[in-house]
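Single chain ahead, written as structure tokens, the form predicted on its own.
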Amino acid sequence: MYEQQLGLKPPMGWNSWNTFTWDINEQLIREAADTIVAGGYKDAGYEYIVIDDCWSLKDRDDDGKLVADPIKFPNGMKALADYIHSKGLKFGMYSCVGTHTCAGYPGSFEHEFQDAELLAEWGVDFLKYDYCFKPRHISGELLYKRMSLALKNCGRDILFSACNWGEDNVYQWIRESGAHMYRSTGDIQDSWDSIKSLTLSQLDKASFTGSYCHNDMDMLVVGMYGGSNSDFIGSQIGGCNDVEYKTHFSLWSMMGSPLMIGSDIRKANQPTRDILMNRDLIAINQDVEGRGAYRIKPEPQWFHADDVFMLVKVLTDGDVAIGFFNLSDGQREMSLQFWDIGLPYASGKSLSLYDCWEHKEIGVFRERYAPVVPAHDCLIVRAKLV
């Protein structure tokens, strides 16, 4: 009856509220579906079309189920499903640990069952389960098995996206909780520093990722431009350069995060069109096995800075994939010493690298690579043992 594969690779998709937030109906929702197909990100492996907070009324009915909007929605829920499932896609929806959601609409506290009952019968595949106004002396961890054990129970597969922004000691618990991906970090805004900040927050926790399990460190911001309806993600803020954006992709793919775009898609320029369909970084990160990236710092001068490393994540090919970060804001030489991730030079063996980003050949090296990375940029190559 349920897809035993649900949650194996990072979800990936499309969510409303980066660039939407409160401003969203039925129309933006189609169009956005339309895109995904049309587009090519379909095909690229993006999956699901998420509708975030703002959907319902402010009240329940009479029997305590929620009610889409009939302006924004005139049409309604299960109308809306069955149109983007003709389009080959999942369809995906908000709700709330608590009392209300986070812009004041009905949460799922106490309601659980009943909501993940309406959502199947909507035809929903995709829950994100947001964090807010959580009765204070009830245990989060509590309340989100509370809703996996309701949507497993639900009749219909729906993937769970907890989403408590790394709070509760989330990374001790979550796995066994039963959610498909957890996010990890605050809210991210359309800005390098908000990129950076939320990198390094998680550059330690690569253990706590992997199949059916994801840690999500939010939605991207790739093409926003600084083009968000709310000051706080990013319109007064100005967005981000191509080449951030490049390098925030990269991260999020090398860490194995859910990769759910926030932009407005309909009006991708090419250059973030590359960016969300490389093939290269997608394979990385929907690699079966799941495995998180570690860190390598580059010797010697830089050793001690965050700003400047190296990730590496083990590929179930036998493939390395190896990124070159370089956050700060100034050029570097980075030099990667193969011993660092397994190969001594006594082997015998050599790494053929090809660039992810360049999508060619780069050579074979033996012992190391010493790339020069320029600010706020990356180089991502896929290394094989030859």
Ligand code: GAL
Given for the second form:
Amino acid sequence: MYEQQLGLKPPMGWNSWNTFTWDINEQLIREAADTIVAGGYKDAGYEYIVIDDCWSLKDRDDDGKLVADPIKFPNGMKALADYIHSKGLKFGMYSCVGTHTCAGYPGSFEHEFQDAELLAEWGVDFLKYDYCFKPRHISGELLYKRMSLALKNCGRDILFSACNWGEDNVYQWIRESGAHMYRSTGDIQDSWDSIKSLTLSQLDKASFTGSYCHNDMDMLVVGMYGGSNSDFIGSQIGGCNDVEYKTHFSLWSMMGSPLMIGSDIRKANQPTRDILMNRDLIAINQDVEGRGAYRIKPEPQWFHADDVFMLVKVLTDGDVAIGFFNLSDGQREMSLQFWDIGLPYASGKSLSLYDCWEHKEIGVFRERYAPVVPAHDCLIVRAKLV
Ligand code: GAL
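What would the structure be for the form predicted together with the named molecule, given that what you showed me was the form predicted on its own?
First the chain shown before, then all remaining chains and molecules of the complex.
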């Protein structure tokens, strides 16, 4: 009955929060599921449709059960789960370790086992578990262990997505708790500054991600262009351009983050679709060994600030994914000495480089490769030893 591979690779899907926040309903969720299939996203690997906060009534019923808001979800969660499953997709929902969710709906504190059973009854496959209104006398670590135990024993495979925003040194204890992914950062905003600062905060955490417990750098803002009903996330911020969204997607892919789309995919334009469904990047993200990406500074190292770096991810088949990231505001030449990824000139070997955005071979290089990367842009190559 249990799926041995639950959480093996970084989960992929769509989440309602970034764009819709509180303004969610059954019709929207069904349309998101329809688009995931009809738009080709499912074929590219996206499978979870996740309803975030604001789905329930403000009070539990007389038996202490959570109640789906009958105005937003008139047919209830079981029917919605059935619909999502009929499309070959999986259904995700949201709760919180505390007495309330961040938006003030009931949380699962002291209801963990009851809630896990209810989610299983409804046919839920994924639970995002937030950190607001946590009683101060109990550690977050213990509360994540509780819900993990409840989910693992509720009779259904439910992927456990912890969301404590990187607080309380979460990376030191979350894997042992049983969670399959964990938020390591505060909330993303639809801005270049947010993408950049979340990235820089996680560059030294490469050893705290991997199979069955992935470092979740938050949902993607690709394709939002400022279109959110939350001022905090986007509508007052204005969004990013396509180059910045491309770099954002490349970073999340290379760093092994789950890929949860946060834009209104029903309205996605072609550049957004091309970014979100870049198969070469998704293959790197989903590589089965699930290794973190290590950082190298370009030569000469004294010349470059911390926002210009290469990320290197060792892949299962012997290839190496290399991302040249220029998060600075000016164009940069980024010189990679192959010595720094373990390939000395004396080996007699070269690297054959394939461009994962242009989807074509670049050529064969020995000893070094030094592309010029425009501001806020990146180059992602898959390197094969020849
Ligand atoms: C935040 C969380 C967001 C979203 C929101 C809902 O704490 O980081 O991703 O879930 O709560 O209220």
